[in-house]
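Only one chain is shown below, in C-alpha cells, and it's the form predicted alone.
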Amino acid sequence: MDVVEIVPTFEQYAFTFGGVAPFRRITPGTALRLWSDDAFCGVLRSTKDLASEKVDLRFVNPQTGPFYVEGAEPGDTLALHFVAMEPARDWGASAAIPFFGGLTSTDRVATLQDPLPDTTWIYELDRARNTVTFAAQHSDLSVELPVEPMLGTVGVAPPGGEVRSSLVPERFGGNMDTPQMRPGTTCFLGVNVEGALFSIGDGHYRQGEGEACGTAVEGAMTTTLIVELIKGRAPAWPRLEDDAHWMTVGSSRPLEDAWRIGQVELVRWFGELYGLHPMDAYQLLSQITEAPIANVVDANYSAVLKARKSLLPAASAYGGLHAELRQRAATL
C-alpha cells in the first residue's frame, strides 16, 4: 500500500473545523503520512518564551487538512485508523497560560483571583530511551516520562455551515484531547458535509487524563493513518475502537453532561453491537464502563466512556473494519 506524505506550510494550516476549502482530495482506502505543528505553532522553544508574549490565540491548534474524501455524503461514517505517531521534534512544550486551565479563573469560571503565573516548561525528548524529561521550574526535580503520543484534535466539518474554532470539541470531534486517540485506535465520525472535510493536529508527546493545566507536552507530530468510508450509519458522537475497548466521546459543559452524552452513545452502540434493548444496555454498562476524563479545559469538556471487550461476547462494528484496518496497517 502506498502512503501519501504531506508536510504543509503555515499558510496551508486550518485553524477551524468548517469554513476552509479542501487542502486535498483523497479516495477511501488512502494511507496518509501527515506532519502537523504543535498547538503553539512552534513559538515556545525555551522556558523564557511566554505564551502571553509569543502565542497568538487566533492561531493555535493548527490543523493539517481539511481533506475531501471522495464519495462522502452527510449521514455516512468516516473511519480514521491511526497507524503510527512519531515525534517530529526533539522537544515538546507545555505552559500555564493566564486565565486558561482547570485550576485557575477563566472567562467561564470567573473569580476575582489574579491569573496563575505565565510559565513555560520544555520537555527534552530522548529518542533512544523514548522519554521526555520534566524539569521543575520552581523546585529541584527532574523526571523522565515515557513518550505516549496522541492527537488532541481529530474532526470533520460541522453541519449547517458552522465554523468552529480548533479549540472546540463537539459532536464533529475537534479538540477532544483524549489520550485514547493514539496508534492502534480507529475513530468513527459522522459525516456532516459533502467530502467530510476532516483534519488532524495538536500532537501531544504525552498527556494526563484531564489535561489539567490546559496544555499537554505539545509537540510537532508525524502521523500515519488510513482513511475509510462507510456508507450511512453515522454515529451521533465520535466513537473509538481499539483492540481492547469500545469507546465513545461526549463533549459539553458541565462535565457531567459530557459524561451523559458519552454514556447514551455507548448505550446506542451496544444496541447495534449486541441487539440489546436500551434498558438492558443501560444496566449492563452501569456495571462495566470506565469513564476517563479527556479534558476539563477546552471550550467544552470531554469525557470518554469505555467498555472492555474481554468482558463481553465477541462483536463486530462496521463489518469488522477495525480488525481489517489493523491488518492493512501491518503492511505499511
The other form holds:
4 protein chains.
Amino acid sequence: MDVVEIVPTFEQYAFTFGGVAPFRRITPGTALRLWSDDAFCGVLRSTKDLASEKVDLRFVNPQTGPFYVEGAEPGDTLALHFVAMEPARDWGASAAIPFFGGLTSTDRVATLQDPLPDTTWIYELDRARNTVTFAAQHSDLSVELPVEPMLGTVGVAPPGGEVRSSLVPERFGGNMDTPQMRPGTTCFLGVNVEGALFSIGDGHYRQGEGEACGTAVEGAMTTTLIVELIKGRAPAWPRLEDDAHWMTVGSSRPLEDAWRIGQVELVRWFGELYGLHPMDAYQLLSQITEAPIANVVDANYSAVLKARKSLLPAASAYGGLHAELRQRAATL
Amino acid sequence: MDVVEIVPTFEQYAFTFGGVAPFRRITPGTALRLWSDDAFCGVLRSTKDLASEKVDLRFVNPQTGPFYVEGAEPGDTLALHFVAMEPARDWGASAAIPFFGGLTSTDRVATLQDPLPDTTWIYELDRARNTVTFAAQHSDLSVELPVEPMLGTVGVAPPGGEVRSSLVPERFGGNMDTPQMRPGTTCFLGVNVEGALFSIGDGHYRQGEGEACGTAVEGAMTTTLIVELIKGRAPAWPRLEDDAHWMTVGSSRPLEDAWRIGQVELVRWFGELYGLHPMDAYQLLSQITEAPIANVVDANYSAVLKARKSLLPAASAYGGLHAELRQRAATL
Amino acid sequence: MDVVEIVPTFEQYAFTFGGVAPFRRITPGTALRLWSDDAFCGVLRSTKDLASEKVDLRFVNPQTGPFYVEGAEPGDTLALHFVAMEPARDWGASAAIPFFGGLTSTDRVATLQDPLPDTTWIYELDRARNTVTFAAQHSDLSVELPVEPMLGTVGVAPPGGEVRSSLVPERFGGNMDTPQMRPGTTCFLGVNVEGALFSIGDGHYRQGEGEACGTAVEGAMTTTLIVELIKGRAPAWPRLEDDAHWMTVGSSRPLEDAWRIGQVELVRWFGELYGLHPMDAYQLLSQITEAPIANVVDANYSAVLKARKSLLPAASAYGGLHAELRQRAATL
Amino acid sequence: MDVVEIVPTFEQYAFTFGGVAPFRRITPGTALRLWSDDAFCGVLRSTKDLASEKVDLRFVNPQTGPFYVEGAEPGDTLALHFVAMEPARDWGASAAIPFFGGLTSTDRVATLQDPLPDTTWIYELDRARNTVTFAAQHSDLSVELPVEPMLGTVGVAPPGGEVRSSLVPERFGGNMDTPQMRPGTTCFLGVNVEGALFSIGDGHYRQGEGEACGTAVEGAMTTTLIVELIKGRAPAWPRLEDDAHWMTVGSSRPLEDAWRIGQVELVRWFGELYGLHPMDAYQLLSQITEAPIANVVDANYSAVLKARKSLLPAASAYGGLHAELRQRAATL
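Go ahead and give the structure of the form predicted in complex with a further copy of the same chain, now that the form predicted alone is out.
Zooming out: every chain and molecule, the one shown earlier first.
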C-alpha cells in the first residue's frame, strides 16, 4: 500500500475549516503521511519568544489540507484512521498567552483584571528516551515526561456555507484538543460538503485533559493516516473508536452542554450497536461511561464520552471498519 | 487496632450536612466500620417500584453519622482513609427519576417538555463473580459488570451555620459522586465547625463518570475507614490521594466553574508539594492532568482533577499521612 | 391599622434563612416597620474602610427577623406587600471586594489572576433632593443619582431542613438583588416550614440591574410592609406583582438556567391567570416579556421576568390581594 | 437627501455574514430603504404551515445585503442609523420549532425528551391601530399588541476569514435579537474586512426580551437607514446609542459570559466618554446599568447593557455622530 507524502509550505497552510480550496484530491483508501506545523507556526523557539509579541490568535493551528475525498457527499461518513504520529522537531513549545486559557479571564470570560505574566516554556525532546522535559520558568523544577503524540485539530468543512477558525471545535470536529486523537484511533465525521474537505494540524507531543493553560506541548508532527469513506450514516457529532473504546466528542458552551451533546450521541450510537432503547442505553451508560474533559479553553469547550468495549458484548460499527483499518495500517 | 462497628436505624439517618446532633464522638485514629443505606433508603426493590411513587427527593442519600472528631477545630484538616467497601445487600437499584438527571430537563434546566418514562432497573449482585447485572427494561440486553464499590457522599458540616441537603456537593465535600471515592483513597477535607461532624453514605456498587441518569447502581454498603486529624492546613476544596494520584474535586455550576475550582486547587497543592510558582504549576498541570467529570446531575456539578504520581518526583502531603494510613489499614 | 415597629440590636441580626429561632410571632394582616442594617453591618463608613480588612463575607446581609407567621404551613403562600422604604442613614457605601463581583474572578470563577484593587465608595445622601452622589475614587467625576430604595434580600426558611446564607438567592427568595423589590410591590413566596420564618435586609438606596461589582449603594433602611397569608397555592419560585407588572424571579447558575426557571414560572402563572395552555403562554410571553437581569454576582445568579398588565386583559391573582393591600397601605 | 431603494429577489438573499459577494457598493452617507423578508423566508403563512415541514434552519434570517462601504477598512467603525421600520406584509408569523427555543431541549441543551408540539401562530396586522393580534392555538384567548418594529439581525463580515450563519450573534453583530435595534438607534460595529460588508434582516413586528420560544412576530420589513463610516476606533463589541441610552451588546454562552462581555465593553466606553478609571466606571455602572436579556435561544445568547443619559453629565461619542444622524434622518 502506497503512502502519499505531503509537506506544505507556509503559504499552503489553511487557518479555517471551510473556505479554502482543496489542497489535493484523493480517493477513499488513500494513506497519507502529512507534515503539520505547530499551533504557533513555529515562532516560539525559546523562552524569550513571547506569545504577545509573536503570535496572532487569528492565525494559529495551521492546517495541512484540506483534502477533497472523491465521492464524498453530504450525509456520508468520513473515516480517518491514525496510524502513526511522530514529532517532527526536537522541541515543543507551550505558552501562557495573555487572556487565553482556562485559569484566566478571556475575551469571553471578561473581567477587569490584569493578565497573567506572558510566559513561554520550551520542552526539549529526547528521542531515545521518548520524553520531553518540563523546565519551570518562575521556580526551580525539571520533570521528564513521556511523549504521547496526538492531534489537537481534525475536522471537515462545516455545513451551511460556514467557515470556522481552526481554533474552534464543533459538530464538524475541529480543535477538539483531546488526547484520544492519537495513533490507533479511527475518527468518524459527518460529511457536510462535496469532497468532505478535511484537514489536520495542531500536533501535541503531550497534553493533559482540559488543556488548562490553553496550549499543550505544541510541536510540528508527521502523521500517517488512512482515509476511508462510508456512504450515508453521518453521525451528528464526531465519533471515535480505538481497540478499547467507543467514544464521542461534544463541543459547546457551557461545558455541561458539551457533555450532554456527547452523552446523547453515545446513547444514539449504542442504539445502533446493541439495538438498545434510548432509556436502556442511558441507564447502561450511566454505569460505564468514562468522561474525560478535553478542553475548557477553546472557542467551544469539549468533553469526551467513552465506553470500554471489554465491559460489553462484541459489536461492530460501520461494518467493522476500524478493525479492518488496523490491519491495513499494519501493512504500511 | 480496634474497629468500631455502627449500623444506624432508620430514625438515625441524617439527610443534611450540618444541622444534625453528633451521632457519636470519636478520637482521631479511630477505625470505623459503617453500614449505610442506599440513596433511596432501600425502597426501590423491584422494577415495579417507581421513583415517582416511592422516592422523596428531599430525603435521599441517607447519611451514617455525623461523627464528632475530638479536637477538630475550624481550619484543621480531616483525613478519611477508606480501607474497604462491601455491598451490604444482594442487589442494587437505579432509576430514571422524572425531571432528575443529566439528559432530561430538571427543576433548574427548566423546559416545558414531558418527563422521560419513570423507569427502575434492578442489578442482581453475584458475590462469587463480583459482578452486578444490567438488564434492559425497554429492550433486550443483559450485561454483567464488575462491582467497583464507591461512596457518592462524604462530607463535613459547612461553614457559616449553613445546613445543606445530602444531595449537594460543595466545598465541604458532600455528594461529589466520583468513582475516586473508593477503597485505597484518602480524602482530605477542611474542618468548618468544632468536631468536623463528618458523615458518609450513598454507596454505589459501580458508577460511570458523569452519573448521566442521576443515579448509579445504588446499594447499601459496609465501609471501613480510618479517621485522622491534621491541625491547621485546611484545603479550600476537597483533596484526594491514593497510591497513584494527587486529586482535587471542584463542585459548582456551570461545569467549567467546577473544573476551574478543582484545577486551581491542584495548582495550589502543587505549590505545597513541589515549591512551584503558580504559573509553573499551571503549565506542568496543563500537560499531565487527567480530568474526569464526576457528576452533571446534582445540585452542583463536580469535576475531578488528577495528577499521576509516577510522572512526578517523589513528594509527600500532610507528612506522608496517606502512606502511613495504608500501612495501618493493612493491620485491620 | 397599627404598625409594629422593630429595631433589632446587633446581637439579634440573623445571617441565614432557616436555622434561626423566630424573632417575633405575628398574625397575618400585621403591618411592620422594620429597621435593617446595611449589607456590611455598617462597618464601611469612609473610603478608607476597606472590605478586605473590615468585612467577613460569612456575615453580611444581616437580616431583620425571622418572623413566625401564625397559621403558616408548608404549601401556603406568604404575601409581603412593601409600603415604604426610607434610608435610615445619611450615606450609603459600595465596595469592590477582592474576588467578589461580576467583572472579576471569584472563588467560583477561579483564575490565577491578582484581585482588582480593594476600593470603597461612599455615597452621601441629600434628603431634600432625594439623591445620592457617586464620587470617583481613581479618577475625577461626581454624579448625583436619584434614590430608588429597594431590598436586596427577602426570603423564607428553605425546605428539607436546609439553612442558607443570606448571600444566597433561591427558590425561597433570599438575596435576589432586584430593583423590583421596592415600595408598591407584593412578593409571593411559597411557605416551606411552619410559621414561614421570613426576614428582610440588605437595603439599597439604588442599584443597577446585574449589580455588576457585587454591591449596590448599600444602606440601612426602614421598611414598612404588610404581611398576609394565603392558604395553599404556593408558587414554585418567587412571584412579584405591582400595579404595572406580573413578575417572577429565577435564581441558579448558569444565568440561562435562572432565566429558564423564571420564564417557566411565568408560563405557569399565566396558565392560572388566563387559562392559557402552556404552549400559548410560551408564545404570548415570547412577544411581551421584559427580562432584566437581577444579579450575576451572588451564590446563584437571578433573572426577573415581567409581563406588563397594560398589554393584557384584566386578571387577578390570589383573589386580588395585591390591589387590596395597596388600599390597606394607603391607610397606614 | 436621496434614498436608495432595494428589494432583493429570493436568489439574492444572503444567509451568512461573510462569504458573500457584495450586493451593492455604497459611499458613506448613503441612505438606504431596504426590503427584507421574514426569518422563515415567508413560508409560514397560516397556522397549518408547520416549521418542521417548511423551514430549514440552515437557511433562515435571509439577509438583505451585504453592502460594501467604500473606504471601510479593518479597524474602522461602521455606524448604521435606523430611521424607520415599516411592516411590509399584513401579517407576522411565530413558531415553536421542534428542539429550537429557550424552554425546550435543543441540539446543544441535548436531552432524550420528546419535542414540544410543533405549532405556528399567525399575527394579523391592523395598520390603522398599529397592532398585531395574538390568537391562542391550544386554548382560547386573543390579545391585541402594539407593533414595535425592530431588526433581529444587523452585522458585518467577521474577521479571520470566518463565515457565520445569520442565526449567530457575535462580536460582529449578527442575530442579536434585541428590541433595542429599532428606529432612532445608531449601531456602531467594528469593521473586520475591506468594505465592512454589512447586511440586515430578520424583522420583528414585536418581540419580548429573551425571545423565549426562539421566534418573534417575524415579518417582512422595510427599513430606512443612513450609513456612516468613522475611521479607526472600532469597538470590540457592538455599541448602540439612542437619544436616551448608551448601550452595548455581548453575545456568548453561558449567558453570564454574554453579560460580562457587554458590561466590560460599557466600562470601556465610559472610559472614553467620561475619562473614568475602569474601577470607577465599574462602580458607577453597578448603580445605573439596565441589563435586559436579548435572547437565550440563538447560537450564542445575547445581553444588552444600557446606561441612561439623563442620569449622567453630557457627553458625546464619535464626535456627536448620533445627534447629527438624527437631524439628517429628519430631512429624509
